[in-house]
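A single chain comes next, written as structure tokens; it is the form predicted on its own.
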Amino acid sequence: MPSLIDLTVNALSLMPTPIMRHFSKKYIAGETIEQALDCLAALNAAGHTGIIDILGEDAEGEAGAREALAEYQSCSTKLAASKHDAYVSAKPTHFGLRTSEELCFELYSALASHCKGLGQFLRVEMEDHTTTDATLRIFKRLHAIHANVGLVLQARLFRNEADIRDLLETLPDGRTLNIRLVKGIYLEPGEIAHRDYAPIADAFVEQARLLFAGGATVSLATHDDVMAQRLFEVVEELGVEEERYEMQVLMGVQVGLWAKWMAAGRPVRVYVPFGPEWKAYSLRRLRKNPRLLRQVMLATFRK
């Protein structure tokens, strides 16, 4: 039987899209790089570095996944000309995983290139739990011949703290990994992760202490500021230097706690989502985040 919160976000993507976008808009920055640009503009201004990601999952066959490379070799190019600080950020199945593993390293590695030679980070995001081995495979070979690569891995799950152990131990010489670590929005199964708020904050900061330790650059995503001065320990307590870490968030996201973070120092680089299929993201990040829906629909129902 579905759940309330399915229920309800079934309603609510039956509203009409201007209404929805009016909703989205804090969250998202539109559907053109001009748009994310404009967004990129005012947050740097505001001192804050940011990321770009095109909204988009499960590519449509191997044509869809080249068009999101083309399409991310653009918004990396204008990136570049811009002169903001930011960089690109893209999902494994945007590019075809569920297609194809090889298709998937070639396009992510023809975009690393493409970085590169703009003097710009690329990031592989982490997905849901069926695509975790494929996405850790692809990301090693691109980090053994991409030095500007990064990767995103997901506290929640049990075999993280394996991951980031063999990702320590098997690192290419003279590289240096550089994770997002996140709690993870993906509801996976009880038996390989955690559900509960205590032991994935507790695992989120035993991992972060594991990352820091094995000297990794560790973005530290969240918005839970009592995790967050849990961390801020860590960082004190292993003598981890400025330029290995920072806090990342999402847009729109708890912005009072973005100043309070700078305010003690902790620079916040900002997540910027765009794209066509912004739809489709704001209705999956409803269905995930429930506190985040009630905040919708008590907007809606004062409308």
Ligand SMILES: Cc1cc2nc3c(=O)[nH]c(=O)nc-3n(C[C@H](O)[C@H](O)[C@H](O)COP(=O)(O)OP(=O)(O)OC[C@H]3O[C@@H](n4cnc5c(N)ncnc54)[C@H](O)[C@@H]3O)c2cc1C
Given for the second form:
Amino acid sequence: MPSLIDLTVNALSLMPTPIMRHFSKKYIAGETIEQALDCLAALNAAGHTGIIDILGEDAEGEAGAREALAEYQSCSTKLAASKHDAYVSAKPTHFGLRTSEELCFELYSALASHCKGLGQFLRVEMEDHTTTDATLRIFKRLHAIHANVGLVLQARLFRNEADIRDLLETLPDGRTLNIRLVKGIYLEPGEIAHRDYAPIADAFVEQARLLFAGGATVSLATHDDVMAQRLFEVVEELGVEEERYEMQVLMGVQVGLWAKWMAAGRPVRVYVPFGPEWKAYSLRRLRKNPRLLRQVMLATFRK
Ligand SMILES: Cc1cc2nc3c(=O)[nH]c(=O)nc-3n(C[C@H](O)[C@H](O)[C@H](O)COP(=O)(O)OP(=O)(O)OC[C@H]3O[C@@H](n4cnc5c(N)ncnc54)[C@H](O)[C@@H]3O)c2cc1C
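What would the structure be for the form predicted together with the named molecule, given that what you showed me was the form predicted on its own?
Below is the whole assembly, all chains and molecules, this chain first.
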């Protein structure tokens, strides 16, 4: 029997596209790179750096994954030409991870080379737990070849602390780690991940400490100000240099916090997603984590 969440998401999927677009435009830059660049221009003018993400996951076979690479290469080239201060971030299943790990590595490696030529950084994102081992293997291989790549790690996973220790212990010569630490957007099973607020926040703070102590550069990606204040205490306590951390936020989310953090001298980088896949992507995300649905509904009713 379908759950209430399924029924609600299905109802949302029947909503006319222009209405759904209206509600999503706060969170998604648009369908084209030009719209994303306009958003970045405004963000840069307000003192924020950015991240560009082309919406999409679970590419359709090898052809779909290669198409995603071509889109990312074109996006990086246009981003470099615009001179906006931002880098690109891509999901493993968008680059064919579910088709072949080797293909996914090949495509990330091609994009990393392309970005290197443009003086850009590339972030490998992290998806649900079924992809964690393969993503870590791909990242390690990439990192051994390319200096301009970083990874996302999810604090809610029980395994995350051990993964951090392993990454720190097996660093290729001359490399340092660049990690975006997140709580983790996927509601994972209780056997492998924390599900409540307090243990997730505690794990996040301890894992940030471990990364900083290990010399990593860390993007603290959260909108949780209570947790952020604890993270700032860790930064002060360990004397973390300014260039070794920043806050990262999602476009349109808790905008008031960004100004507060910036005023306190904490730089805030904003994640700007765009692409024709915005509707399917938003609906899939809502299905995977019903808490997001609650936030969308609250935002909708506030309007
Ligand atoms: C730039 C960026 C990139 C990301 N990339 C990825 C990625 O690659 N992979 C991935 O899995 N995820 C990613 N995420 C999403 C991330 O994992 C989180 O799902 C998302 O950021 C929401 O968590 P949060 O830390 O912002 O805070 P939330 O947990 O949403 O909390 C927000 C607010 O609610 C309060 N709060 C919530 N619950 C409680 C409670 N029970 N008690 C008290 N207070 C509470 C908090 O204090 C805070 O004020 C990314 C996020 C960002 C910002």
